[in-house]
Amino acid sequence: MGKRIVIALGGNALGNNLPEQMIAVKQTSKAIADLIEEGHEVIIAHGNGPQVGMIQKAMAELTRSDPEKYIPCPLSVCVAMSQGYIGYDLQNGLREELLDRGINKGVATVLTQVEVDPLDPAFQNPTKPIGAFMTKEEADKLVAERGYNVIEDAGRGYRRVVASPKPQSIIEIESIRDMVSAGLVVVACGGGGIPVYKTEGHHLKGAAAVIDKDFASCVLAQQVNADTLIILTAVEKVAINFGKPEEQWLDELTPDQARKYISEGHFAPGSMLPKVQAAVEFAESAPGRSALITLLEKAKDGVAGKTGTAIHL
């Protein structure tokens, strides 16, 4: 029996620009097709760090060049744009790879909104830098005119910072479930999803925020009732004492062991820490669920129990 698997693709699976992305997606599609060929149902989520930054910077430059003609583009809209063009490359690359293997299976991208809590404490402490570097004068102007939060970034200039709230639920989850049940490979929650919150009635308002793609993938995996969440990263396994003489690579982790290592500071914030936290949350969410952290090219072996770090009860 095949498993229902949610794969969270990291930035290394997508490249840093359009030419790199087209090359990277070919290799990514091969690894995903390996799992589909084994009989697994696959739902794909992905990051968008370089891509949404490029879009946001381009939009900011356009506004700066002719402020009377072009109005600022909300960050939520930039996330939506990144979902569209990354999904376009992913679904075409995967469709081609599957057909080359004689597998006639549809692939579709869902433009995905993810609900966040407008009272999330992250909104009071925005920390995620986005967009281009600015002079102090440019930064002060944006603070005064648009109410942006800015920081001085390591002597390189000033940058806007936004919140990174925790995802609560996926707005399009019923559509995603229906598509998976119909046998489609679904690409969803790109870049962590378009962050939205509910206002009056049924209206959804975009938030000036970015959602961590690992936490969004965890919510997606829970809401599609996946068996396994695979979080792909730049290393084959999770390590404690990473980069030190006593470095130790881990084959398995229980949630309690993971929390112990987290409290001891073994996992870097913004890097391995959210991956381990998301893996633990999914593994504890229902009996029989497990998470795997490994390299893209090792995903098939990881599902077979041959490598990677497995997180389970």
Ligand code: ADP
Contents of the next structure:
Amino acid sequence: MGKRIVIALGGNALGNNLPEQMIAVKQTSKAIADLIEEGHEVIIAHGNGPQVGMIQKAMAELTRSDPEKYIPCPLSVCVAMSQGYIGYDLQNGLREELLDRGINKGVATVLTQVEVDPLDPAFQNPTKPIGAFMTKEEADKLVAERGYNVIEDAGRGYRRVVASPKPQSIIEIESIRDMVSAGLVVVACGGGGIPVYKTEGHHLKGAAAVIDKDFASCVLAQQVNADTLIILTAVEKVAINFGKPEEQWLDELTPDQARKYISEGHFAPGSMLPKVQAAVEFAESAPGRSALITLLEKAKDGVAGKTGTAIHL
Ligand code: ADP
Ligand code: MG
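Write the structure block of the form predicted together with adenosine-5'-diphosphate for the protein whose form predicted alone appears above.
Shown next: the complete complex, the earlier chain at its head.
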């Protein structure tokens, strides 16, 4: 009885740099292949924090080296590059792992654009720090010349901040559905997707923003009509009173309980909060849908109901 599962991979599934990513992807591929071997249809989404940071820094250095020749690289292009590079490693890691298990299945990455609303209030209140730390002079220059938003980040220097708008819909969804129906393992919505908005006619314009990968995975899971959204991260379960003496790990969570715990501030913004919010939204989106938050290595046990935090009605 195979399910259709969207897996959202967190930072620990990919590592922090090129060699780490090679090693991490081997383990990640094993965890994903376990589910494919059991007959599930798997669609993979992933984060890109360290990778897009690396690419953005490299492109900024290039511009700094010769501003006439190398005009600044838009953030949307940096996200596209990160999807390509991460997809390359995932395709190869999974291909090898599946072939080693005698499974002959294609793995393909879709460079995915995700539509955002240009009127999303997030654009008026950019909160997500990206890229390298700068001196005040460097920061002032970017504000004046390029209209960037910058913040002073906890005494460590200045950093550019960008908006993190909510994902509305996935531009390449038809292609993704067709590929899944054809039996391919699809990697999509990397880094939350390349943020774009509609302008005139059929034109799509890249936005200087980053979309939260947990929210994008939730939209993807709904739009491919998945049974389960699995958010794989660095903890085995969701906790209330996380890190405190009264800490309590949760096996199950209903949307109503989750809302209560959210209002009581149990989930950290930017880390566990978007996961719980995405899980609740997916679980409530149609009958029979459920979400699971667990450790990467526990994906198989989690699907079997042995561990993790299950979110369902
Ligand atoms: P990812 O890269 O997978 O998105 P994040 O670091 O963004 O990972 O979020 C996962 C982290 O959230 C966990 O490693 C844990 O430290 C933290 N966290 C915050 N609040 C909670 C909570 N209530 N229960 C469990 N983990 C929590
Ligand atoms: Mg995260």
